[in-house]
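Consider the single chain below, provided in structure tokens and representing the form predicted on its own.
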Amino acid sequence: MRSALFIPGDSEKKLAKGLDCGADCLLLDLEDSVAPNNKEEARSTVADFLRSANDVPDRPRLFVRINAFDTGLTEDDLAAVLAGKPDGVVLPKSQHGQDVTKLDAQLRVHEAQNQLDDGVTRILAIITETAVGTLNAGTYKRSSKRLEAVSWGAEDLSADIGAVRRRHEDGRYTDLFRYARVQTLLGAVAAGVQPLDTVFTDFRDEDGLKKECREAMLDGFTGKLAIHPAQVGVINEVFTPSAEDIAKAQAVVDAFSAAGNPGVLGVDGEMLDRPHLRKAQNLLVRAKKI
């Protein structure tokens, strides 16, 4: 997924059009966008727009938002939305690797009680939101097979830890949060799933949030969370390959092919190795599936 849009779980208009903003993903939210006493209202307003929405051709992919595991909220989250089958689960505030695996077992239950195929619905977990969770941001590897791309988060991060500010004047992040973000992609690499970028707070600016997503990508990040529908386009935009870097893609791929996959050769005179093919590689499979 190159966008995910988060949209507030008890709002019936946001999410009826969240559906044709153009974004890969629809996150559903229970969490940090509801009110503590609206939380059954916004479960029952989630399964009621998934199981609708699952007959909406060319939709996005809908996630859930649940609570975090120390609210106590859990259980009921998944009880009241695994019916309407979506397709995968947002964790948030994930401390460990251990988390994950936790969460993949009460999807097991919750699929078998409602008559869904095991694994089926996947993970995004939120790995970097508490001092804990940042410091464990490589434990992911082998946690689950359902976990399918992790994110970070910024705000709840420096609630977490009391920082009074989470960017320099210029607009980049101070180097906790530069921290906390470069330990997710080592850790999404390293499990071996999708790094997404956190969002971009100021929705109204544009030119801020196209640097932003134009670092993140040449980074290594593969897509970046949403909070506003208005953020999506700029999103789609610089997360999908262009024609261009599809074509030299190609080309090293082809290069390496055609000379029987050497260590090295040259191509358009530049000198490229194996992780060049990688590289490659990664790119062409990732234009695919967009």
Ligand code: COA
Contents of the next structure:
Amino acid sequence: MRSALFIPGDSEKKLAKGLDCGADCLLLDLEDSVAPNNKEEARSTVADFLRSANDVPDRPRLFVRINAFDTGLTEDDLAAVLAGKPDGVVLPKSQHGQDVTKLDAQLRVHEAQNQLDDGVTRILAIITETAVGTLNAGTYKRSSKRLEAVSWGAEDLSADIGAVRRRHEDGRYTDLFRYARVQTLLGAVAAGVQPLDTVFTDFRDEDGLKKECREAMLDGFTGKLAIHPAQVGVINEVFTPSAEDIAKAQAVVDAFSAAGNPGVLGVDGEMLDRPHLRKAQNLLVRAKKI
Ligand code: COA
Ligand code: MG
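Can you return the structure of this protein in the form predicted in complex with the named molecule rather than the form predicted on its own?
Whole complex next, starting from this chain.
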């Protein structure tokens, strides 16, 4: 997925609006965008939305963000929404790969209770929203076959640490957040799952969003979370490999196969070795999925 748009789970109006905004995935939120006294209502609104949206043709994928394990709300969230057959669940404030393993086991039970195939519900984990989680970003390998992507979150991390600012005056994240961002990227690759960059909260600043998307893409992220429908087009554009990128990648793959798949070869005065081939193949796989 290139773009994943958060929608407060208690807003029927925004949920309806999300369906045709072009996002690859909607993150129907039961967590931080829903007030504590509205959790019950959000659960039933999201469950109803899932049931009605499931048959919409060409719809985005639908994930539900449940509440973190330490809230005591997780089980009831899952019980309420699994009947609606979401494509996936977002686990916030994940502290360790073991949290994902635990969620995997819970999902298996709810899938069985709802006559769903074992393993159909995927997981997106937000892994660096706490100090502990940030330090454990490397623990997600083999945590669950359901784990598809990881992302990070600056707002909760700043609350956990007590950091009073997240960015320098010129817009760059301070070291703490750059560290969490890089930990997420490394953790994703180590686990063999997709790295998704976090939200850009200033939703009227399109240039700022574009810049942050490009930086993320150049660093190796392959998608980004969104909070507003207006952000989706920009994100999709930046994270869609261009025709030129695809042609270049195809040329690298072709050159290796024409040369009998060697370890290294020279093309137009440039050395190409196995990492170049791997990178080209990954890009072609990603382009094909889109
Ligand atoms: N999903 C779907 N629709 C959305 C939306 C979203 N995330 N954000 C805004 N919209 C809709 C609005 O309802 C509005 O619809 P309308 O034109 O029919 O009235 C339209 O898009 C324009 O919205 P706008 O007036 O620009 O923004 P707003 O002030 O209504 O909302 C936010 C701003 C930040 C409250 C809103 O974007 C939002 O709720 N974002 C998601 C927050 C979230 O889930 N956070 C948790 C993860 S960090
Ligand atoms: Mg949060």
